[in-house]
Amino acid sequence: MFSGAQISLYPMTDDFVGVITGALGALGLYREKLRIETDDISTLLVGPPEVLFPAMRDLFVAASASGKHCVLHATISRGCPGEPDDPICVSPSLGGPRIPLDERKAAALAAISETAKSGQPVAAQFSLYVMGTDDHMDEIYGCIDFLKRSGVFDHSKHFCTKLRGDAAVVFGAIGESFTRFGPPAGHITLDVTVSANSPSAA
């Protein structure tokens, strides 16, 4: 399977270069477990979800520690039939039989209940797209039910769900949404925007 994210980080400050380059140090722990490619629009992170989401979290928390308004946008995908399998993406959370939806929701809730807090409050919105299955809305509604019980659900918006809370729990909830819903070996995509230190938080 192939899994990864195209991410772009936007610090709202004159010193945006300094904030970005400083935050990149947070990826040091993950560089041997991810394939990382950067161009003038975004950075590609390729690897298993259990590495991918902590790496994005730590990058964003490091940037947000500047106190400046920071936004991260990510397009995240797994199982795309147009991408070749990559050994770096092998993960115990992907593949295998699909267990009942209620069991997956319970497992997702248990996982985020054990998440250590980062101390950085964030807001986020994201959309889950379950591709190529007739029961995609059952999976999406199941994910929304999980989010409503996750402790970081804020409210539903047109085309997306808004979350608010500690960065570690928010990224954890998004990661659980990515791995627990939809076929285990199926094509799943997320569109994610995360914001911290916004002057217009509401």
The other form holds:
Number of protein chains: 2
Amino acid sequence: MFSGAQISLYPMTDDFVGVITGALGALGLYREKLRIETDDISTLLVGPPEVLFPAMRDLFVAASASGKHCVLHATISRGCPGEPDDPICVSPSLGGPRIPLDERKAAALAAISETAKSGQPVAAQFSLYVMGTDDHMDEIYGCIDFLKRSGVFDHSKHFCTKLRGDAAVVFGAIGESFTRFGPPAGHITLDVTVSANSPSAA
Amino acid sequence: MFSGAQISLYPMTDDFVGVITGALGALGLYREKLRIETDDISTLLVGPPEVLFPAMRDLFVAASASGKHCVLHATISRGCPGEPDDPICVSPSLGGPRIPLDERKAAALAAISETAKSGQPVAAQFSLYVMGTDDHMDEIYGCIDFLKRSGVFDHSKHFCTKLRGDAAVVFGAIGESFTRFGPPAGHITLDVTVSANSPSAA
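For comparison with the form predicted on its own, please write out the form predicted together with another copy of the chain.
Following is the full complex, with the preceding chain placed first.
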């Protein structure tokens, strides 16, 4: 299954290029496990979820350490029928049998309960889209129920769910949403925004 | 049908608050036709597509006139089964019978052919998601075919399509994608990023 993300980092400062290039070192550990391509709008990361989400987390935490208001946006996808399969994406967390929704919520909660904190507070909002099936709202509501019990749920908004908490738990919860909801072999996408150091944060 | 967007404006400058507040005047004409709510991550715009897309266009063109590198991100949705219907969203461009894909492509092309230019060059990329139907890729490929003939097609990327051209035509093409592809009464979302004044633009 093909999986990956188009990510963009927005530091709200005159030195946005410096903040971005300064944060790129945080990708060092992950580079050999990802295919990476950059243009003027976003950077493509192709790889499995267990590499993608920690890589996005470490990049964003590094940028946020600048103290500047920073936002990361990611368009994340797995199983798009139009994308070729790629050996770099092989992952134990994708595919497999479809287990009951309650078991998946419990597994997602167990997975994030062991998360080591990053020390960086963030706010985030994201949408989960499940395609090619007529029960997509059941999966979305199941995911929202997991998020409500995740410890980083803030509130439901139109079109998305807002989270707030430590960056490591927030990225962890988004990663669990991506791998455990929607059919295991299905076409799933996320539209994710993560923000730190906002002057208008509550 | 409920329709709207969560939008965020990212000016890459120390004076990001000034650029954002300076651009908000561009929403003046549209405010009475939209429901607007702001928090620290995004601003909700609830209203019909014929108001939403011009409002986003004018806001972004106003911010970009600062000369600073600016990005607008929008999570746009119509017909989500979990959202209540709202009279402010009533639109002639939503609902109605499902006409053949080739006729919709032709209608979308005709609609943007009359677009008055804004004078602001932009790059953009977006994804169209069609839910609750098993023919979602047919609609997505139909939309991509329209975009290829739109005059602002740049190239296909993993997970999204990249556009480049005048802001008015780019926002027009994205708006046509939103209203004409996917079932008329279906649940459709877009994940949209528009960029201006990037130092790394080709």
